[in-house]
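Only one chain is given next, in structure tokens, and it is the form predicted on its own.
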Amino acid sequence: MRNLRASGLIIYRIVSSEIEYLLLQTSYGHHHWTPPKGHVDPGESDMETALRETEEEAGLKGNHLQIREDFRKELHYEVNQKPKTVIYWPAKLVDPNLAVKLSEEHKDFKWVTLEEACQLVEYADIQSVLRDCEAYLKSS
């Protein structure tokens, strides 16, 4: 059985010295909130996937972002009885006023503080990723 694999970026910006995170609301299922992420295509690296998915889902290109490759979080869980790995890296939006352009996969987006983000995302593992990311950003 092949392990499902996905990757994405925890997009953040600094506004009035506060860290805000970009969350996207899916247009399918129960409309959950998530950072941009997606499945790794054959022959694609995890980072290539994270960049492609961020551009497809939020309209943000690699040159709009400062990716912190020295910090990464891996999540491991099961989807339909198959193991899945999701990898995230933090990425700062260089221009905090740059417009987000959603794809048809999402119906809304929000820039939110850590506490607001943890209330919007439903899963404890992604809440943990966001908290670890914030601790890393504040310490570096």
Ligand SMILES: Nc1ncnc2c1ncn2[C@@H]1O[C@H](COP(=O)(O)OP(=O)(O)OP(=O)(O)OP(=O)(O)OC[C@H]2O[C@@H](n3cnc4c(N)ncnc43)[C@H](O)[C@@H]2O)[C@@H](O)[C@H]1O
Given for the second form:
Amino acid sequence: MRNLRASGLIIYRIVSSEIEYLLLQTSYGHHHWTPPKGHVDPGESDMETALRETEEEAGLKGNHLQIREDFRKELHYEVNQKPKTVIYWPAKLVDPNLAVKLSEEHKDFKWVTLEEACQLVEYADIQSVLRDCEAYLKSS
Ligand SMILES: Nc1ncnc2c1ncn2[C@@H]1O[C@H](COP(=O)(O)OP(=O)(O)OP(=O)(O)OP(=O)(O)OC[C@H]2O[C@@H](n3cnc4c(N)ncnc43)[C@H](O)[C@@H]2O)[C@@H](O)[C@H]1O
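Given the form predicted on its own, state the structure of the form predicted in complex with the ligand.
Every component of the complex follows; first up is the chain already shown.
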């Protein structure tokens, strides 16, 4: 069975010494919240996809971001009985005031603290990735 593969960026910014994460809410389905991410197209690397999807979904380009490639996490879950892999890297929004521009795929976005993010994302695996990411960012 073909594995679905997606990748994205855990976008964060620093505001008054606090880390805030960018989450997007889908316009479809049950309107779940995730960082910007999407399906890897044929011939694309995981990082190329992560950058393309972040620009398409949030209007943030690679030159707006500092990507932390040394922290990479994979999620594995099933969508419609098919296995799906999602890869994330953290990326700092260099100008914390830069505006997010949504596409039609999402109906809302929020900048939230770790605890608020864990409530919004609802799945234990991405909550765990966010907690590990915060620990990594605070230690480096
Ligand atoms: N129901 C729908 N109605 C209309 N158009 C739709 C649609 N679903 C997808 N689309 C279309 O597909 C495109 C998305 O393509 P992309 O933008 O390229 O890909 P994606 O982010 O990987 O898609 P998706 O939102 O489906 O993925 P996720 O794994 O979060 O989510 C997939 C499922 O997995 C669940 N899920 C998310 N994270 C999970 C996790 N950590 N553990 C377990 N389940 C999880 C989600 O709740 C969700 O049910 C959109 O443009 C949209 O047009």
